[in-house]
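First, one chain by itself in structure tokens, the form predicted on its own.
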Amino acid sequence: MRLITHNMLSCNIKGVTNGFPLRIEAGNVIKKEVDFNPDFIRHMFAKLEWKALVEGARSMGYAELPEDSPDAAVLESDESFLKKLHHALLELHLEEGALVCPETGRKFPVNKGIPNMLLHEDEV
């Protein structure tokens, strides 16, 4: 599972009001090279929840992103920043681990890079 996916997932258990962001418990993280596309990264930037991305990246062992969200000028002028963001979003893969609901503590397993977000019958 990539961090770009993690940034869009939340806990949908009935009654949960604070289901985002899911905390990552990383078991196995691998790096898979992906072609760099700065236009795609610039486009995705506006859709990201920055704090969740930074926390997710750090939990996967990547601490190269700044704590605070950069302004739009950085996206146009700083290619090294775009490459760091590209690496975090697209090249880090959580192969084994879990996603944890911040409100209930419910763990959703990640196996072979696929998060299992299915709910139990009593959670629907």
Contents of the next structure:
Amino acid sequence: MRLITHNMLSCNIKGVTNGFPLRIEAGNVIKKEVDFNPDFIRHMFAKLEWKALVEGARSMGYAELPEDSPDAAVLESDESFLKKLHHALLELHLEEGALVCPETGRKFPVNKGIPNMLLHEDEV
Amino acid sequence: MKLKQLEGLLGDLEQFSNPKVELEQYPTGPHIASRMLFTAENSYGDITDKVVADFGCGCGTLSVAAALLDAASVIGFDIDPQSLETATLNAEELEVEIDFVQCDITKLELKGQIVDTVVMNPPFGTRKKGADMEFLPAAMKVASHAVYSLHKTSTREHIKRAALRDFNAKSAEVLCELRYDLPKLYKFHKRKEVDIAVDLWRFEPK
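Got the form predicted on its own; any chance of the form predicted in complex with its partner chain too?
Shown next: the complete complex, the earlier chain at its head.
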């Protein structure tokens, strides 16, 4: 699971109102390089939940992203920032670990890179 | 990539080893899958450099097709762990990156506007009545630009009405009619092979 996917996942247990973002418990993280596409990264920037991304990246061992979402002007002038964003979003893979609901503490296990978001009968 | 090449690559994918009839697990053949994704990209630009989600991805045929057409990111969703294992192998085999998520897509709420395009070959509702109409609203909520989906031609008017009236569709268009050839997969199948008329739909959310 990469952070681009994590940025859209939340806890859907019945009654939960603050199920986002899921906290990451990283067991095993691997890095796989993919081609850098600066236009795509620029385009993605406005659509991301920034805090969720920064915290998620930190949990996976990558602390290079700024705490606060930078000014959009940075997208044009700073290629190194785009590369960091690219790395965090697309090149870090959580292979083993868990995603934890911030409200209930319920753990959604991640095995072989696949998070299991299936709810139990009493959670639906 | 040319259509024939895409079709060839998809033909080599592993499919369901023990298909579960209650989930309506049928492979999306390379003929349909390649044409579906090729049209989405060539006619509408909805795949290359886009974030694509595959709902009910099964063994990952549509996900792999999207990745081969250079989607920026592909995420496959399915409820069945065995299919997801096969899908993972398929992605590795073709050396494409796909994130997979195990979930019940009808109960999963995805945040934000990250997904551009949803592609899917959803259940037709032959085992669980109404199953075909559960995937569509879920897809319409998630896609920011377009949803590509396969439904039986016999349900055409029903789908169009539901999409426009109830599922927030700005447009609902049948792009083409295809023949879905189903080989004898399950014990209850009497004929060696059967041909179902299906529509390839494109929906745009408001």
